[in-house]
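Form predicted alone, single chain, as C-alpha cells, below.
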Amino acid sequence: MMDFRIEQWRAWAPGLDSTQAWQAWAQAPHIVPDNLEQPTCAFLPAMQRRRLSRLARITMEVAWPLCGEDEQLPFVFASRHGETPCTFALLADVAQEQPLSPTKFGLSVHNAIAGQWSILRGQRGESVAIAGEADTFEHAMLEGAMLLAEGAPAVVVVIAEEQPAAAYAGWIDDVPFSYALALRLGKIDPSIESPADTSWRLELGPHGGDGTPGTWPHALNFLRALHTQEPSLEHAALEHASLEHVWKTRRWNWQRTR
C-alpha cells in the first residue's frame, strides 16, 4: 500500500498540449491524429533539442515543468515500448547493409532518456528507466513512492509512449497515439493544508485470471479520472473513489484518499 500526492501534472500528445486541450480530451476520448507532430521544447537551447528523439523531446516537454530549476529530485521514466521507431529505423539499415549511426544506437537504448535529462539539467540523483508491460505506469508509480519512501522530497514519474512502425501493428496494440504523462509526487503531511483530490493510495492485490486490455492505455484513463472526477472509469457508482486495473495476476486498486 502507497499514498502519495500528485503535487503537479503535465501531459502531451499531438494536438492535446494544454490543460483546457485535455480537459476536452477526457470528456470524449478519441484517437487523435499522430502526424509526427513533437513539441518545441523552447527551454532547451536548438543544439539540444537537436539530438533528442522524438520519444525525449515530449518526455522533456512534459517533465521540464515540475522540477525547479535548482532542485535535485530522482527522475523514473517508464516506457513499456521505448524507442521503436528509432530501433526500427536502424534495423531496417542493417537489412539494408548500411552504416550504423553509434550516436542513434546509443540513444536508442531504453535508459538514454533518463541519462539526458540527467544530464541536460545536471541532475546527480536517482534516475530509473522501467520497461513493464500493461502495467508498467503502476509499476513506475511504485518505484516513485518507494523513492518518497527513502526520503526524497518529491519525484518526477513519466511515463510516455511513441506509436510504433506500421511493421509492428500485429504485436503492439495498444498506443493509440504518442503520449507522455509526467507526475511530481510528494509526501502526504497531515499538516500541510493540500487541495481537494490530490491524495491517492495505490494498493497491489492478486488477480485470479488474465487481464483484459482496456480502450485506453492506464496512463490516460487515469489522466481523464484527474479530470471527470468521475468515480470509476467505467462511470460505474463505485464506493470510496475508487479505480481499478487489472493485468495478469495483478490487480491494482488507486483510491482517492481525500
Contents of the next structure:
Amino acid sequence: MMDFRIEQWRAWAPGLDSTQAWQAWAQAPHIVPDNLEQPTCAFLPAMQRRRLSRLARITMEVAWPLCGEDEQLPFVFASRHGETPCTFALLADVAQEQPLSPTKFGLSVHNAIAGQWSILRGQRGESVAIAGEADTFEHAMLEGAMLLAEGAPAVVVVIAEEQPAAAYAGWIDDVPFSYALALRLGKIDPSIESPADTSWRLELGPHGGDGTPGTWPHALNFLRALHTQEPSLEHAALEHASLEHVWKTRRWNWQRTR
Amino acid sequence: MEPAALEQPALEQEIAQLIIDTLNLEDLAATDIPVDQPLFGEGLGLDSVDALELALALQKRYGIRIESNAKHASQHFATIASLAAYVEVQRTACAS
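Alternative state: the form predicted in complex with the partner chain, after the form predicted alone:
Below is the entire complex, every chain and molecule, led by the chain shown above.
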C-alpha cells in the first residue's frame, strides 16, 4: 500500500497539449490521429535538442516544468515498449548491412532518455528506467513511492509510449497513440495546505482469472480520473473516486484520499 | 563581414546541408555556417559523437572511406572548407 500526493502533472499526445484539450479528451476519450507530431521543446537551445528522439522530446516536454531549476529530484522513466521506431530502423540497417548511426546506436538503451534528462537538467541524483507489462504505470508509481520513502522531497515520474513501427502491429496493441504523462509525487503531509493537490492510495492485491484489459492504457485511464474527479466534488463523491486496473495476477486499486 | 559565407561553392554548400540534416541542426540554413568557421568546440559547437556521425554520412554520400585512425583527421574536419577539400581529394583517389 502506498500513499502519495500528486503535486503537479502534465501530459502530451498529438494534438493534446493543453489542460483544456486533455479535459475534453477525458470526458470523451477517443483515439487521436498520430502523424508523428512532436513537441518543439523550445525551452532547449537547438544544439541541445539535436540528439533528442521523438520519445525523448515528448518526455522532456511533459517533465521539464515539474522540476525547479534549483532542485535535485529523483527521476523515474517508465515505458513498456521504449523506442520501437528507433530499434526497428537500426535493425533494418543491420539487415541491409548498412553501418549504424553512432548516435542512434549509442542512445538505443532503455535508460538513454533518463540519461539525457540528467545531462540537460544537471540532475545528479538517482534515476530509474523501467519496462514492465501493461501495468508498467503502476510499477513506475511503486518506484516513485519507494524513492519518497527513502527520503526524496519529491519524485518526477514519467510514463511515455510511442506509436510502434508498423511491423509490430500484430504484437503491440496497447499504444493507441503516442503519449506521455509526467507526475510530480510528494509525501502526504497534513500540515501542508495545498488545495490543488490530490492525494492517492495505491494498493496491490491478487487477481485471479484473466480479466479483460481496459480500453485505455492505465496511465491514460488515470489521467481521465485526474480530470473527472475535481477537488471541488463533495466528500460523498470523493469516496467513489477510485479505479481498478487488473493485469494477469495483479489487481491495482487506486483510491483518491483527498 | 564574412565574404566566404556569401558565395559558397556547390560542394561546400552541399556539405553544410549534409551537416545540418545529419546532425539535426533544426534552426540553421546551409548559408548560416561560414565555410571557415571551426565546426568543433568553439565555433559551431560539434563534439566527437558528431564527428563519427558526420564521417559516416560523408562516406555514404560520397562513396569515400575515412579510416578512423586517419592522420590529420581533425584537420580535415576542422571547417566546411577543409572538409570539401578532403572530400574532393578522397573522391578522386577512390574513383581511380
